[in-house]
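Just one chain follows, in the form predicted on its own, and it is written as structure tokens.
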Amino acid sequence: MRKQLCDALLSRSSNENMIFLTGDLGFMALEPLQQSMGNRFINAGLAEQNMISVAAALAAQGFEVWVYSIASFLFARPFEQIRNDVAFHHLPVNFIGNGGGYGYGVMGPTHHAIGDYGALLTLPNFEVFVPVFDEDVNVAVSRAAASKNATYVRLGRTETVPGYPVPPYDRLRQLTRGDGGTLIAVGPLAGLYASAFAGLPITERPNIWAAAEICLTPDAIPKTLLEQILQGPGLCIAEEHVRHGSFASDFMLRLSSLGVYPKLFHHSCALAHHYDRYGSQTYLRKKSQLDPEAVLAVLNSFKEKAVQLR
């Protein structure tokens, strides 16, 4: 999604009020943006805490500020500066974290960002965007820029097969339809599951919904989704994030405020920072039972459990 990010920011770069800061990252991807912005493209070096304080100061002066780094370095090391300098002062700094979840795979837990949006959403005045497809990035950037709050855009890589018809952007949108339970997946995982399950018979195919934003007000949940949750055998929420501070936790609270309760519920999430071995994102997803086979097994179990509960 880095190319799409560069294109989206390039389309805004003629605005002399826009400033972009990077923590010594973005090479072989953001050079066109650097050439367009000139001295408004600032390499802050490996000094994330200082970079955030500078970004806050620029935002306080009315600049449109974007801050870019590897997701784990963007939220964890400078968390105090994000809290004190940005969130507490309600400054609209836009954070872009590349490689959310297990995106940096073999580089190990120091590079994994499986608690990023949960941590940031403990702070006031924050919004989180998790693009599902490459085509979502431009919309997420536009929505972040228009927000009066601080924003976090979590980038991954598109997981769909070539030729997959990408539906128009929405905070929650349905990707597949069927009778095999309801699955809500956050970010690129939704595309992975849609590609894997689209060819299943309708009796086994789940209703897959993609979440591109984390904090949803109850009125933002489509009525169709609520009906599927009520009428279906169960709900599974999958995300490359730890359980605490998860999208699932927030979403289930939203459902309870509406008096909507699934017959069965399962949360597929990042189960650990460390495993017995290092491995790719695909390997780590499998260890956390986030791979399509494991998630499909959960969805199939809903019908079996529903029969036992009768």
The other form holds:
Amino acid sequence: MRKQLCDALLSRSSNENMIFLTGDLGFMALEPLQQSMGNRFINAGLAEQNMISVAAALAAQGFEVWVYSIASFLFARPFEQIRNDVAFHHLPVNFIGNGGGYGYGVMGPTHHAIGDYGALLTLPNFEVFVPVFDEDVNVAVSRAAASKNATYVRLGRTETVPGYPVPPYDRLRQLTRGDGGTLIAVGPLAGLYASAFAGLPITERPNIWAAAEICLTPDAIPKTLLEQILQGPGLCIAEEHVRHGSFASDFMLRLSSLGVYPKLFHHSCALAHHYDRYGSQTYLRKKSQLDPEAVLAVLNSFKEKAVQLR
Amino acid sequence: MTDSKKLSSEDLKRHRKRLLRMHFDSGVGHIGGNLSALDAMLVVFHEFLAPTDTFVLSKGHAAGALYVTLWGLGRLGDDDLKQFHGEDTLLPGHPPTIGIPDIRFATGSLGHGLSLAAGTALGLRFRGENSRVFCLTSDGEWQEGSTWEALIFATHHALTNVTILIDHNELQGFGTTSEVASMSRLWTHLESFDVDILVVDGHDPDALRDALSATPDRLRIIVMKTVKGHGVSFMENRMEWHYLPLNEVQYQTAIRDISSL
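Let me have the form predicted together with the partner chain next, following on from the form predicted on its own.
Okay, now the whole complex, with that chain kicking things off.
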């Protein structure tokens, strides 16, 4: 999604009020932005703490500020600067973390960001965007720029098959329909599952919903989804994030405030920062039972349990 | 700076006494580091800080000195100072995020201020403005990596409108800067940067004025040799006055000490 990010920012870069800071990253992706922005494109170097506080001070003066790094370096190293200098001052700094979740795969656990949005959402005045498809990136950038809050855009890579008909952006949108239970997946995982399950007969295919934002107010939850949760055999939420601070924990609290409870519930999430062996994002998802086969097994188990409960 | 703005020695004493009174009334410590920084803050605010300039107090635990400085300018009143460190107050133990327009950034965790100052200076440059940015740090916070990150950034971007004042009282939370980090001569660690360094007596207003008046073509660092608990006999250079509040007898002694300076 880095190309889409570059394009989205490029389209805004004629705004002299916009400043972009990177923590020495962007090779083979952000050069067009660098050329376009001139001295408003700042390589702040390997100094994330300073970069965030500088960004805060610029935002305090009314600039539209973007900061970019690998997701794990962006939220964890300078967390206190994000909290004290950005969030406490309610400054609309826009954070872009590349390779969220297990995106950096075999690079190792130092490069994984499976607690990023949970940590950031403990702070006041924060919004989180997790684009599902390449086409979402421009919308996420626009929505982040328009927000009065600090924002975090977690970038991954689009995971649908070529030619997949991407539906228009929404915070929660339905990708597939069927009788195989309800699955909400956060970010690119939703595209992965939609592609993987497209060939299933409708009796086995789940209702897949894609979440592109994390903290959803009750009004953002479509009535159709609530009905599917109430009437279906169970709800599975899948995300490349640890359980604490997850989309699922927040979503289930919101459901309970509405008095909506699924018959069965399963949370497929990032289970560990590292295992005893290392591997790609696909490998690590499988280890965390986030691969399509494991998620499908969860959905199938809902039906079996429903039969047993009768 | 004009002579009409120039602080007298009696002005300095009046502010020191008000600081002691505020801390005594509230039963709050951090007095030593406030007294080491107060003189510089007064000179900056009363004699140099223009309305468009920015002051960042990186050593947020010297909030008391900042509040008293603002009191001296009429931006805070006695009623405000009476609330220092209390309930439902505008004046917490470290500079707050909201409520006091003169305080641009809340600080208190060390190592943030210089980056905030650098970002402010950079923004001014983008706006085509040449206002000054003053940042007062402690000496201990030069053990924070982020402070060095900020100095690298500020010098690389030639943010010459930044003036860093370092309160070099050589005492930190649990030892001297020499014992903890071999930093008793802090300026020697700074000399490899493309900066203009002055080492001055941080309690000599004229020395501070001279240092602040110059407009070098490089970022200026004023290393202020100061005394923790300056002016109070039983506090000077004693680490415990980073923490302790004053009792009645100590308060009266402190006031007498300041009066006799």
